[in-house]
Structures are given as C-alpha cells and as structure tokens.
Amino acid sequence: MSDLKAQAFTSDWTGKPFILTSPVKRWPLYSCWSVQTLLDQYSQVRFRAEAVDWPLNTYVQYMRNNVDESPLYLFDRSFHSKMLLSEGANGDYQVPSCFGMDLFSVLGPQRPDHRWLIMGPARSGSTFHKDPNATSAWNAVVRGSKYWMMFPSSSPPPGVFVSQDQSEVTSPLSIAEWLLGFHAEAREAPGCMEGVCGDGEVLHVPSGWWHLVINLEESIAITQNFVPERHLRNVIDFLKNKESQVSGFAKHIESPFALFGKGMQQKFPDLFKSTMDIVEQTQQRKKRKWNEATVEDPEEGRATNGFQFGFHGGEEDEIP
C-alpha cells in the first residue's frame, strides 16, 4: 500500500505483515543518505556489527570485499547518539504515523533498546527470530532491498524447531544452510508470506510473528521494535510470566513488568486494568485446563487423566 491511516492500523493491520511504499521518501535523510555520504560523515565512528565494533570505514571495506557465505550484519543500537540524529515531524526521520502511539513510551528513557541502524552486503540478514519482549517492528529500507519470509506465531517455519516455552530456537546455523534445506517447502507451507522491502519502502512485521530477512544487495534500514494496543495484552504477559526471556532493559533493572506496570498505570490506567483482567483470566484458564489434565485419583495415586506412554508392551509405564 502506498500509505495507511492509523485507525485502519488498529482496527485491521495489526496483525498482518504489509509494506508501505510513500512515507520512508518524505524523510530528510532519504533523500541524502546513501554509502558513500555516511562515510563522507561518520567514517571514523565505531558501529556494532554482530561481535565486534569497526570504524564505518573499515566496515565498508569488509562489506565490499568479502566472500563469507554468512557476511557481518551492521546492527547498532546506538546510532542515534552517534549519528545525532533526530525523530520527530521536524526530524531526519518520523515513524509513520500508521503505528500511532507506542506504549513502551512510557518508560521514558527506561525503555529497553528498540530502535537499531541496518547495514550489510547481499546475503547478509537475520535467521528466523521473533522480535524481542513480544513487540511489533517496522523496518524501513533506505537504500538497496531485502527479502523476507514471514510465519504467524503458532506455526514455526519449517527446519526451525522450538521448545515448549519457545525460550530455545534450534535451526540451522546460516541462513544459506536454511534456504538450500527448506526454502521450497516453506513457501507451501500453510501461514507463509514473502516479499521484497525496496528503497525507500517499509514493512511491518506483527508481535510474535517469525521472520527471516536477507539482503538482495547492499543496504541500509532503519528499524524500531513498538507496542501497539492491540498487542498490550502479548506485552504484558511476555514480560510478567517470561521474565528469564526479557531483553534489553538495562542490568539495575530488577523487574520489567513492574516498571512498565507503574508507567501505564499512571498515563493509561483504565488501558491497563481491563488489558491485566484479561491477561489474569486467561493464566487462570490455563491453570485449570493443567489441573484437570493432571489430577490424582487418591485411591489409585496415579494421575486420572494424565499422559501415559508405553515402553514395554505390557503395563503402562506414565509420566504426569
């Protein structure tokens, strides 16, 4: 779509993928980045990319002349400080305004890292992942194109294996290894979608979903991890029943869920009664569901309805 009102966000979007084509062009930094201008301005400034922090100069060199089959990916989360750059309508760059108000604003200063500078050769790119603490993202392409393969929440992309709590992803190591083993059985794989974020283009990508990206040729993005209200709900259980999975909040923070528990009680308080009331009612569902599959037959001391599985041929050995 070329652009997308906010009410339209909320009401129909929120869960889907799409790509918007207009808003990235009206930012004053479209227009003037490019490879050669960041060096021209940043060259001797330290980036993260991956395990180690370059000069952007050396990076580049690396980027032009490398032949790794999986090349360092650019990923710096603190390039705005960096760069001095501005957000804002008077800004170098404006979020669009189809994803409205991000409630992890509340945090202030306290929000975990969420926005992050994007730079890498062709087939550079991520590794199917979810994005962090059960938030959505926008990933906006400046300069080159990137494809990306994209799976609901409840089905894992095929070759990608995951633990019960999915805290633990098992795949193969390199995206390459990935698309010669299941890329053509992933494309007829039920929930599958796939497209290509051009120059100047962005794309949405909804809270739980998986997501592979590869760059076609070099490029540079800009990306931002949000909360939406339709997906306070994900948030709020993520970080009250994950806490050993939360990322990105600084170390002396003790408990996430109660920071952002007193931010949204104090701007949004009727927001975040109604979205715990929920979030509550369904861990109390889910608890009697266990119970009942669980419960013990005092009698017999074994689980009536437990889970039992047999090894031997004769009785039944069980595991509750």
Ligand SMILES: O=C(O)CCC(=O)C(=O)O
Contents of the next structure:
Amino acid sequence: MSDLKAQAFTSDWTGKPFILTSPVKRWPLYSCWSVQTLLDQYSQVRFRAEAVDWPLNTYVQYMRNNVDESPLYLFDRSFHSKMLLSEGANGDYQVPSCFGMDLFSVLGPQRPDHRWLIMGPARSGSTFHKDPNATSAWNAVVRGSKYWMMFPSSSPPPGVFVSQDQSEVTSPLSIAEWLLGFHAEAREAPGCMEGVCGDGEVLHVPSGWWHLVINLEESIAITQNFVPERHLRNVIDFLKNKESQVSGFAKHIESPFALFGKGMQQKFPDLFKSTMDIVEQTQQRKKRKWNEATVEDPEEGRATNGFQFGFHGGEEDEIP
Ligand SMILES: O=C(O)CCC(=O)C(=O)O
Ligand SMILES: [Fe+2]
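Okay, that was the form predicted on its own. Show me the form predicted in complex with the ligand next.
The complete assembly is shown below, putting the previous chain first.
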C-alpha cells in the first residue's frame, strides 16, 4: 500500500504484515543517506556490529571486502546519540503515522531498547525470531533491499524448533544453511508470507510473528519496536507470565511488569484495568483447561496421558 491511516491500522492491520511505499520517501534523511554520506560524517564513530564496536570506516571496509557466509551485521541501538539524530515533526525521520500509538511510551526513558540502525552487505540478515517482549515493529529500508519471510505466531517455520515455553529456539546456524535446507518447504507451509521490502519502503512486523530477513544487496535500515493498543494484552501477558524471557530493560529495573503497570495506570487507567482483567481471565481459563485435561482418569485410575496442550485461537486472541 502507499500509506495507511492510524484508524485503519488499528481496526484491520495490527495482526498482519504489510509494506508501505510512501512514508519513508518523505523522510529528510531518505534523500541524503548513503554509505558514502554516512562515511563522510561518521567515519570515526564506533557502531556495534554483533560482538565488536568498530569505527564506521572499519565496518564499511569489512562490509565491502568480506566473503563470509554470515557477515557481521551492524545493529546499533545508540545511533540517535552517536549521529545526533532526532525523530519527529522537524526531525531527520518520522514514525509512519499509522504506527503512532505506542504504549511503551508510558515508560519514558525507562522503556526497553526499541530502535536500531542496521547496515550490512548482501547475505547479512536476521535468522528466524520473534521480536522482544511481544512488541510489534516497523523496519524501514533507506538504501538497498531486504527479502522477508514471515509466519504467524502459531505456525513455527519448518526447520525451527521451539521449546514448550518458547524460551529456546533451535535452527540451522546460518541463514544460508536454513535457506538450502528449508526454503522450498517453507514457501508451501501454512501461514507463510514472503516479500521484498525495497529502498524507501517500510514493513510491519506484527506482535508474535516469526521472521527471517536477508539483505539482497548492501542495505541501510532503521527499525523500531512499539506496542499498539490491540496487542497490549500480549505484552502484559509476556511481561507478567514470561518474566525470564523479558529483555532490553536496564539491569536495575527489577520488575518491568510493575513499572509498565504503574505507567499505564497513570496515563491509561481504564484501558489498563480492562486489559488486565482479560489477561487474568485467560490465565484462569488456561489453568482450568489444564486441570480438566490432566485429572485422574476414573477408569484407569491414573493421570490421562497423550494429551497435547495447545491454543489455536484467532490471531488477535493469541498470547505468545
Ligand atoms: O535484519 C533486519 O533488518 C531485521 C531486523 C529485525 O528483525 C529486528 O530488528 O528484530
Ligand atoms: Fe525482528
């Protein structure tokens, strides 16, 4: 689509991937960013590329000369301060208006990491994962192009094995190895979506969706995670019930759930209360179903076995 109104996003699109072709082309930085112009300005500035912090100059030399199967990927969460960038009406870029509602903004400066500058050569990319804390995301390509493959929360991709509580994900080590072994099968699998997000386009990753991304050519992108109202309950459920998997908050924050609850209570008390009620009811229902399914079998006099536990509700109902 060219663009999308916030209202249409909220009513029809929060659970579906899509690409918008207009908003990024209006960003001031879109008309002036290239690897060369970034080098002109930030050559000696250090950016994080996986386990190393390299001056941009060093990274670009590596990016243009390596033949690695899985090239080091520049993925920097502090790019705003390093590049003196600003986001907003008169800033260097603007969050596309349809994604305007972001409930993690109630956390102010204590929100978890939520935006990254991404740069890498062809073949670099991200192996299958879900985004942190049940957040949604947008990913804007400023230069280059990215191939995306996506699966809804309830359909893990072929070749990706997930433990019961989803805390462990096992898959082939490199994107190339996964593509060689599973790409053809994945394209035929239920729920699979694929597409190319090109220069000046932005893609929506709904909360809980699996995604794999590979740069088809040298690319520069900006990505940002957010919490739309329709996924608030997924996020609350994640913070409350998957505490050990919560990530990106500063170490001194002991309870991200309590902190978020406090912020929500101050700014959106009614929404918070009604959503908490739903999360708690769902939790009770799950417990009840579990208890019913595992009670002693009166005929056999032992716990019933062979039971498969799973929820296959609608997309919006799913709590990852
Ligand atoms: O490699 C990419 O551009 C995708 C990034 C991504 O999925 C993420 O930041 O969660
Ligand atoms: Fe992601």
